[in-house]
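This document starts with one chain, in the form predicted alone, laid out as structure tokens.
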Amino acid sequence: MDVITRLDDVLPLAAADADATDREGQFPQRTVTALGESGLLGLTLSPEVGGLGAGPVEFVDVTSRLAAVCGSSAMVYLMHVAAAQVVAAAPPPGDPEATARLASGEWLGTLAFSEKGSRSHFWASTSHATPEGDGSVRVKASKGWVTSAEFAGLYVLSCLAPDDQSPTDTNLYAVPTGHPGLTVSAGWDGLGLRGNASSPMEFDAVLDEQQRLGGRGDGFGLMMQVVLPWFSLGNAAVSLGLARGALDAAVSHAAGTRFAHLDSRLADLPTIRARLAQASIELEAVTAYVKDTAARVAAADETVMLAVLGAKAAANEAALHVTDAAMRVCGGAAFSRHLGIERAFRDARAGYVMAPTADVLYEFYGRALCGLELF
């Protein structure tokens, strides 16, 4: 079975609750156990752990198709496969099956990195590891914006290590649901992305090394060489999805609505068919972008770090402006919700914002062109 095939019964799902998931914040539940039950948990994951064997091409397609139906199930799924990528990685020695509860779908994956006193610079943690003398840590952190906080199975948990030397000096940790001292400390109530649960957790627990992804200090490394690379593409594949659907949506409502009074469609005014072309050149062009720099990174090619840098910011850009042209050219039609195009204009916005930002992502991108260090 291909890879689209496998969507087939997950994209009927999602788009019937995808109202209903924005209108009341519901977590996308039919959609996450859809997608563990075709597979697609276990997307880019290894065949010997039960997982398809897919690379970045396929996981931007995926991601991309769910987001033109429900932006919040497909964040829920790029931040399952991100955290799926660095365990695979790095698996923690204690649990040897870790990767494969993620494939399988009886784990739901998440990372726990954002934190108020670092912001949108999530690589760099502010809690920290705090010996107990057993060879173990506690972690106490407050982590902002942890999707799927109540309903993941698997937190990717960072901190600083002990005896930190510098803010990039950080540990990761697998910690599963249920492992004493976590606590979900409030709701999520979001302008966009509403059903996602990305709400605020505070940790206060005790790990040891058996849980821990790679060797000490490694967790910088891994955020930057796994996180970074699929993170950014699978924000990116949510914006295109998010801006593809808005902009289909108001092609069919330009194409189908009428004036009755002149005899002509919405359509027959130069003025939208020019608004809706510029929409439609400028997305077929960040996608092309996107889809290129998805097989730069199957291809580990050595400079994919600069284009997976400009391929989140582009994106999140044109959904920007595509959902901003669906919305104008249908005007009171998407104000009023019943074309879905004013729930993409919403969730759109999220991924401008979301950590590394655009602008966070322009200075980085500017740095590395004038040979410069990220950090």
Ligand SMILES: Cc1cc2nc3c(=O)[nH]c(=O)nc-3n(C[C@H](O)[C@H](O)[C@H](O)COP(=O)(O)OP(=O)(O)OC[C@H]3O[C@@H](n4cnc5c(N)ncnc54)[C@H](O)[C@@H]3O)c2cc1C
Given for the second form:
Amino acid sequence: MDVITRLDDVLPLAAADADATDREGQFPQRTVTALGESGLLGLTLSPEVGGLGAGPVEFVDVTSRLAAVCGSSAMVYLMHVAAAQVVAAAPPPGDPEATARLASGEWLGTLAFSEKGSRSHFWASTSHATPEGDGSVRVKASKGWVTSAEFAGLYVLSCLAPDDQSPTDTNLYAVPTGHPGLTVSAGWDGLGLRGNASSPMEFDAVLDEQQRLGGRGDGFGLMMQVVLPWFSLGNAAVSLGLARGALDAAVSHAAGTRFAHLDSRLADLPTIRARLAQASIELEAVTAYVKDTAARVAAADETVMLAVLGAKAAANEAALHVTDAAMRVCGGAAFSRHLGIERAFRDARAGYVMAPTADVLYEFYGRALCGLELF
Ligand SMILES: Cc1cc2nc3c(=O)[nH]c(=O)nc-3n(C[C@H](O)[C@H](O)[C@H](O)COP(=O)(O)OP(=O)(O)OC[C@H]3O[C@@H](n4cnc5c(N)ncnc54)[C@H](O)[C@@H]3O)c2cc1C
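Now the other one: the form predicted in complex with this ligand, given that the block above is the form predicted alone.
After this comes the whole thing, all chains and molecules, with the earlier chain placed first.
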């Protein structure tokens, strides 16, 4: 079955629940269950582990379509895929079934990277793994935000490697839910993406080195080579989907809303049409950039990293512009909740501040342009 057809049973549920997900900060469990049943939680994993064997291009397509109806569901999905990709790239020897569990949807995956200490600089853990002397380590970590926190089946946890030599001497561990020493320390109450349970978590856990992804100190490399491209493309796709949803709603409102006393429509106003045109042109241009980047990642283009950095920043920025334009075009109708535009406007603010934040990406991109080291 075509991967997009697999969304047929998912999108109506996501759309039906989107308002309650947002208003009540309710985790979109029905949508996540439907994603598992559709096979899409294994979209990018290989058929050998039960996945669909698709790549970055299909991932961008599926994620943006989901975001167009429910931003929270799309963000949960993106974090799962990013976690699944890094587990698939370096499976933990102690749990050879981990990737298959993520592919089937038995486990919803997520990333526990950002820390209270190093904030948005997710690549620089401040938490330590202290050897326990029996092949295990104790990890104490305060993670500021973990999407799907109490709903995840597997956390990819970052921390400094034992006897760390530098701020990027990092280990990643696959930690299943229910492992002793994991606490969701507060609820999630955000401006947007209100359903995605991006709560703070405390880890005080004894982990077997067999739960580690890759070798000692390989965490930073896995973050940069695996997580960064998948996360950035997925995050860009969420931004594109939110912008697309808001723009479509704005066009439909402008085309259908009348001034009775003038016998004209909102769309008869040149200023309205110009705002919609500008928003649409920006969205089309950035969509092409993100799709092209996804195709280059799929083709293992070794020079794609600059585009990966740029694509996330450009899509995050476009989502802010387009949702803002949709708010202006639709006036008070957008300010009220019934068009769903204000939800996209709020949800769209998250991509920009999700690490690597757009401002950090501009810094990285500029450094790369000027031939300077990124770190
Ligand atoms: C909805 C949501 C879900 C999230 N889910 C997860 C998750 O599942 N897993 C996870 O690990 N994290 C998650 N995060 C955390 C996210 O990735 C960032 O780490 C977090 O948003 C950073 O917020 P902060 O207040 O710590 O930013 P700060 O680091 O305090 O940054 C504040 C400002 O300074 C800017 N800034 C910082 N450093 C630089 C620099 N070097 N150059 C230029 N500007 C800079 C930033 O761009 C930002 O504008 C989530 C965040 C949100 C909002």
